[in-house]
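To begin, one chain is listed below as C-alpha cells, in the form predicted alone.
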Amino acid sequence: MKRLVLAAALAGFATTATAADLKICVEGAYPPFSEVTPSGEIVGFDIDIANALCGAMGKSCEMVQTEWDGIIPALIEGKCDAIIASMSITEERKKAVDFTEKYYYTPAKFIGREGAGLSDTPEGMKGKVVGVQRGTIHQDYMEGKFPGVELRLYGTQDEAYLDLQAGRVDAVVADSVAMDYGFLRTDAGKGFAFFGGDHYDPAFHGPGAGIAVRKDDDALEAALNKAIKDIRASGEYTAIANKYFDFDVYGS
C-alpha cells in the first residue's frame, strides 16, 4: 500500500512539475496559419506567434488542437486559456469572449475555376453555390450581403476546397491569404484563381485577427497585448512573418 501511495504521489508531482503555464487552443486545419504535418506536429504562423508570445511572457505553453466549431466553447469551459487561431475580432464574438488587439489583418476574397466568368457582386453571384467554413465571419458576411447565394457550410477550409475541385460549389470565400498559400499555390489549386477584389466590411470582418481570452481575464489579456508589442518591437514578429509571407501580414 505504501508503495502505491508513494507511486501515486510521485506521479502527481511529475504531472504538476511538467504542466504548462498556459494552454493555447489552435485549429490545425488552416494553412499556412496552422496545419498538422504527416508526423502529427502542429505548425504554422499562428503556432509560431503563439510560441513567441509565450516566450515574451516568460510562460511555458501547450498547444491544444481544437475543431473550429468548438473552439470558443473549449475556451469558456477552461480547456484552454486563450485562442490563437486566426479568429477575427467581431462584436458578436465579444459577447462570449474578450480579445487582445489584432496580431494580423488580411482581407477576404472569392476563388473559383479560372475562366468561369464569375463576378463577386451580390447580383453576379445570385443563384450560385458558394462554400464557406461554418461559424466564420465569411458565413456571416455571405448571409448578410449575398442573400441570393446558396451557401454550403463546411467544418474545415479543406473540405470546401474539395467540393470546389469536384464542382459541387461554384466558388469559395475565405481569407485571401489562407486561400492563396493554402490552396492556390498548391497542386490542388491548379486551374483555380481569385476573382473580384478584396472584401472588407467592418460590421462583419472586424479590425483583424486577435487572441481570444475568457471574459474578465484582464491580466492575461494585458500580458498578451504587451507581448504582441514586444515581439513587434524586437523584430521577432517580422522574422516569423517573413517565413510565411512576402508582404506585411500585420496590415495597416
Second form
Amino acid sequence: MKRLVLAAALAGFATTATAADLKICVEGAYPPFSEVTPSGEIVGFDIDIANALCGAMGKSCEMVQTEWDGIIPALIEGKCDAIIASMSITEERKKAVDFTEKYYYTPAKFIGREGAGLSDTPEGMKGKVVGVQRGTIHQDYMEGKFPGVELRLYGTQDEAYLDLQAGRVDAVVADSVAMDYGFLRTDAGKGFAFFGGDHYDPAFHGPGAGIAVRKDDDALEAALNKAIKDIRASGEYTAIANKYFDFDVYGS
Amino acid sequence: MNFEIIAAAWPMFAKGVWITLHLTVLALAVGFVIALPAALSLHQKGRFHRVWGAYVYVFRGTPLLVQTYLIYYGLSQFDWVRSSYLWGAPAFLGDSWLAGVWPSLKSAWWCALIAFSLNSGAYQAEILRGGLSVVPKGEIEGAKSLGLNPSQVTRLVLLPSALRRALPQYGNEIVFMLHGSVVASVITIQDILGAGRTLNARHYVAYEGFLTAAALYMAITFAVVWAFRQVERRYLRHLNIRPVRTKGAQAPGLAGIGGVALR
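Moving on from the form predicted alone, please list the structure of the form predicted in complex with the partner chain.
After this comes the whole thing, all chains and molecules, with the earlier chain placed first.
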C-alpha cells in the first residue's frame, strides 16, 4: 500500500513535465502585456504574441509563469527556452542572453499624482521617492541618471502602483504603455497622470522589447526572428495589437 | 560562482545586515513587552485572558508574510488611515525628534516592525505561558510562606523561574524571528535578502545573491545559538544534573549523592 501511494505521488511529479516543444517564460503582473485573470489564467499581449509565434513556427508551447527578478536565471538554467515578457534589449542583458529583433517598442515615462507639479528632470526629481520594478531598465536608468532620487524597488509593477496610490512614492517610472493601460486607464489610476516627456537613453533603454534565448540557442533565435517577420506580414500581429492598443505598438 | 560581484556589493550587504539585526532585535524587544502581560494573563486566567488568547491565536495562526502584507499594502488602502496620525506625525511636532521616530504606517520600516513585533509577541507569549505553567508549585508556596505578597511572588519568584525554563525555546524564537525577517524584503526594505535579490537582479544570476544572503544568515544564527548556550549554561545551572565525582575512595553506592540520581 505504501509503495502504491509513493508510486502515485511520483506519477504526480511526472505528469507536470509535459511534452510541449518549447517552454516560454512569461511574467503575469505587467498588464496589459501579461496578467493573471481571476480564474488563474495568464493572458495579455505577450501571451498572445507568444502563442502566435509558436503557431507560426509550428510548435507546441507551454507558458511558464516566472518571477521577474529570476526570469533570466530561469532561462539560463533551462526552466524555459525563451522569455517573452516585455524584456527590453540592453547591452547589459546581452552579456547573459541573446535577443531576437524587437517585437514592440514603447518609451519610458513618469507617472505621479495629478497636479503634483513634478518635473521629470534629475534636478526636479531631487529628493523625491520613486518606485521602480527591481531588475528593470528603469532601475538602471534611475540609478544612472537620477542620483538624487530615493529609489524604492518592487518585485512587481503592480506593487509599485499600490504604493503610488498609498502615497509612499511620489512617482513611478516604467514603460508608458504598461502604465497607461495597466494603471492610468483603470479605476485604481484615477487621479494619477503622466508628467514630463518620453525618456529614451540608448545606453539604458535599447531598441525595444525582444525575446531572450540562451546564448548557444542560435537555431531558436533564428526561428523566432523568422516567426516575428511572418506574423508581421500575415497581419496576425496587427490583429493582436489592435485587441489591446489604439496606436502602433511596434514603433518605427 | 562569481566572487567579484559579491565583493563589489559588500557595502550593500553590510547595510542589509544592519537593517536585519536592527529590525529583529527591536521586534523581539517589543514582542517581549507585549508577551509579558499576555502570558501572565493567560496563565492566571486574568480578566482579559480571552482577548490575549484571541491575539495569540490569530498571530500564530496566520503566516508572517500575510500579516506584513495586510499591514503594509492592506491598511494603506483606507483613506481614513492615510488621513490619520497613523500615517504621519502631527504637523505641530514639526521637525522635532518625536516626528522623526513617529510610528508612521507610511514607512515600510515601521510596518515591518509592527508586523514582526505583533507576530513575535504572540509566539513569545506562548513560550512564556509554557514556562509559567511548569514552575513547580513548591516554589510559589515557598515564596508565599516567606510572606511575599502576590505581586512580589510574580516579580521575584514566578517570572524569573519561568523565564529561565523558557530560555531554550527563547533561543529558537530568536532564530525564527531572524529568519522570518526576510519578509521585510518584499515591502521594499533592503535587508540581507533584499541586498541578495538586488545583486541577482543586477547581474542576472541565480545563486550569488541568495548564497551570500544564506551565509550571512547562517553566521548570525550560529552567533545567536552560541550566545544562548552560554546564557543557558549560566542560568539553567541549577537544573543540570551535576557531574558525579568519583575521586578518592568513595563507595560506588554513594556516587549519586548530591546529584539527581538518588532523588
